[in-house]
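Next comes just one chain, in structure tokens: the form predicted alone.
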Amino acid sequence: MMLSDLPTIGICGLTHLGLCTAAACAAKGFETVAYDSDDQRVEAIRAGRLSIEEPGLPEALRHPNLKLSAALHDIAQCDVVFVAEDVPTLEDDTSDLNPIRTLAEHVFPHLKPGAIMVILSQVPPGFTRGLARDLGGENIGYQVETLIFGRAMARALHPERLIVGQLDTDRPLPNAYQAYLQAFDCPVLTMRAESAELTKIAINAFLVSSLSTTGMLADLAAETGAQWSEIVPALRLDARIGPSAYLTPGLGFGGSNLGRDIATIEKLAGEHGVESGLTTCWTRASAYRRGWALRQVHSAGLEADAPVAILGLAYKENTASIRNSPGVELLRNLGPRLVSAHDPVVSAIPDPPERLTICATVEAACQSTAAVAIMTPWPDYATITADQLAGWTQARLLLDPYGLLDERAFARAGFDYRRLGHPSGS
């Protein structure tokens, strides 16, 4: 297919999912418009301030196949439009699908003849017919979004598969849907939309249960005198487990994703009489390996009062998001102590306490502390040395949950080094 005959492609709702995959279908060579009904958010993106933090996209947003616009005449114009919103989640972790169907009944009215409008962001099983039927159209299709927070951009561009949801499996898609899968290069599965919709629930469902079973065999480890570390060779090398196996074992799940689609389950299950004891076991596991830093300091035997350092306050490297963050987590069941602590691109959190102080370096946040707990896995923080962190500080509690640092450097010059999987001083 030439390029000019590639289809146009409308992206609605300018929030991190729409925004990279936005960026994604500029890069692959469609005439991409990229729409928002907030004009002030349009022309803040197009000015180059975002509200996220995401490697690559500030760049990819700069290509000239990409139009940002707050005018619905634009998305007219597309063959495909996709409705990309970020799904909003509540204190109690459950989905907020108000602002997704609203948009998508804001859009609907405006696609051209032909045009296919695709729902994109995350919802339960069932949304996008009972959003067909209450639009009264049947040109609305799903697609599962592949976003992971820190590696957007990479994921968006290079798919390991595209999956389809189609309300009707026996009409083929249109050609400009086709055309856009195509252009991807990559396994593309069509299914009901029920079945994709579930999908995405059930890719997580598993990556929870895998970072559960992880964190449980590796305090095992720790407390028997194995090394997890060890151990998980063997385990990437049984092809039923294989070796992309989310084994690095960590400090619960974070952000909003994996604990959303927890309630999503236990809503669904619930509604249609199925057992599903087991994500209440998973809920309890995460914030049972979300205090593994704060029992490493209390049985430390450190002074009530002493003051501690905290390297890491968003709750996975490469994005700014706090929402279930570890770090903060221990900041605020700290009790009395000072905190001091340091982030790459968090500098303040919703309120904090005035025994926090968020420093601009590391040296500065490790300065007269008795302990140093890295709770974000950013790569700075990788190339922190003994000899450096010993000029820093007095502390010789020093927490690396993520194995950053060389265990047995940091123990040869005298610190007491704990990481998750690994017996204390060994």
Given for the second form:
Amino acid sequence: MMLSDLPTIGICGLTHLGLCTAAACAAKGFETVAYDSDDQRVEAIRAGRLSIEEPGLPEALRHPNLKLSAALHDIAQCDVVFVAEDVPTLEDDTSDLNPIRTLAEHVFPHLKPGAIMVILSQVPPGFTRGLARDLGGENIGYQVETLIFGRAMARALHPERLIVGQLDTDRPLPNAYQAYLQAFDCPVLTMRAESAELTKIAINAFLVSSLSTTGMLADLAAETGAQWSEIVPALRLDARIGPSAYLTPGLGFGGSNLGRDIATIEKLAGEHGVESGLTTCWTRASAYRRGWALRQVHSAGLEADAPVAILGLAYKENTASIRNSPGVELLRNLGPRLVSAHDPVVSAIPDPPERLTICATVEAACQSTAAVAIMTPWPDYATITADQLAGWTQARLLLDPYGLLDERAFARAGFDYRRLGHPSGS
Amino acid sequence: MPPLTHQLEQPVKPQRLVVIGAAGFVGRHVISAARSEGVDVLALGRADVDLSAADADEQLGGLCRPSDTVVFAAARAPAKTSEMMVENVIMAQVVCAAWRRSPASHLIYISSDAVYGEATFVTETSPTDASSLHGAMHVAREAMVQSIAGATPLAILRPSALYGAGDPHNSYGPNRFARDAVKSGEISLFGNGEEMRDHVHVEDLARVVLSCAMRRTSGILNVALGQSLSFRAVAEHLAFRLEPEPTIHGSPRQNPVTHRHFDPTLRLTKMPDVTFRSFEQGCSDLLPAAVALTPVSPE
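Having seen the form predicted alone, could you now give me the structure of the form predicted together with its partner chain?
Full complex below, order starting with the chain above.
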């Protein structure tokens, strides 16, 4: 039954972004139509078979306000219709916008009078206005998504702010859309569509900038006898850097979103003649970080065929995505060594090398190896103790790039413990 | 250049390895590594084909077969004058002309990390810098061999500072330090020897060349250990191994300090089976050779 005082919201494109947005929308009390033109995809979601791992999502999708549909007439009931298909990324990190455009063209003619279509997928500056021109409609807007894999539900339910791009900033937003935005009880910033589209890219560029600076300084710390983890609290207390700054050194910006935005900046800068040498440095710095574990394995002087255990195949914790995963990249680059791997949610990878065994337990993965590398900071791995690991394996080289473990305890137990930003053997 | 790729998944001995520059420091070690693996080698030094001769391209083309793997290791290095630079470019022009007459199945060009100019930290994607004659010479020769390779696999190897037995050059570095230490009991450094360099044993380069030949590798690869040492540390490693221990002394610095470090990730990823020796391991080979060393004329 439709509530008369609240608008009905449609979410089109049921990939990661669309599903999380629909679930959050239903949880906020809106009648929500979660639409996808692929009825098999809709059927799979209805049956609880999700192709993504996102904490809290399966439960949230069972909300009674949520209607899964492959029928366009359900979209015709909605006051606000989001186009939220994930933007596919090509091999070179550039975006393939065709699926977004196709979906928008497919849905737009079915909007009821007075309804607005809002592009939520990540698109470059100018996309929304160009689309509106092509479709001959003014009732089209853009809203910035800030999905973070593994924390998407919390972010969708409690955004820091909502950023809305309009074709005409002199015109008020439709009442239904305003009612939707107000439900999130956070600042709403409205601006030109192009500004909103670039805001999304700007946010990611600043994150990449912080990650790149963090990585370089962490390396410098490790080489000069400093400990990066001691420096971080001082930086967080600096108001110009901030408590939530990206100060944890990592293994390059994995996943697709950051890399994609850097590629978008380079493309736009090329087209518009804007100097963008900085992005080249970021990309190169990220590529260098990705090789950290491989360099450690080689520099440790292990036998050329000594087997290695890899803990963590997902590109980050709380996700099943292995795109740009440091763990998967490491195992592919360790030939001819045998590799035993473990991950709490990833149980297979495409084209697995013959020398790979994926084990059901951490213990099984660590047996008979000469090195253990924790490549995804899953919370499960933080509970491993030095006594446990020493009991499971003869391995002495322990790579813990993210510092999940107690460095001193493992060093005392005789492990050659190596962590980003810390001198080895410190 | 496309990224480094092995055309053959499993190593296969090349039908024949043609080494141009067979009498040079690199060429000799490549030949020795290839022969020890049972690879048929055609060694071409200046005595066999003089690349400055008028009909050199015809001669060279006549010696190459379509199934050959060609290693182009000939150079008059380092190119210190414009004449030497042009001489080296003409050498490459002859090799290119010979290739057009008689293309082979795989080309391996031995370039140099001089193509990176003064850059402190380099990867294969670092921009090249043709501001020195020697760097410009290799940048030009790389472009020349790329222009003739077409669809044929072409590997461009950019070795870092090389050392090892039989280095004919007496340039500043491990070989000269070893000779001086043995001969005079003294090692002389520029300044305090602060400059960091990535010293690669020539036999490790030879093993990389052979690995490329066996996997029909194409693309650019830096040949470096991934661990740089200061010249002072190099001198100390050598001195430590000699009795009586030679003295190491600095000298007033003429040039500013520059460093060179490499990201070895691509090599470790693509050639995990070719393990490099550390300088500590490699310099032990150097000293007995230096002790027995008789002056070698330049290639």
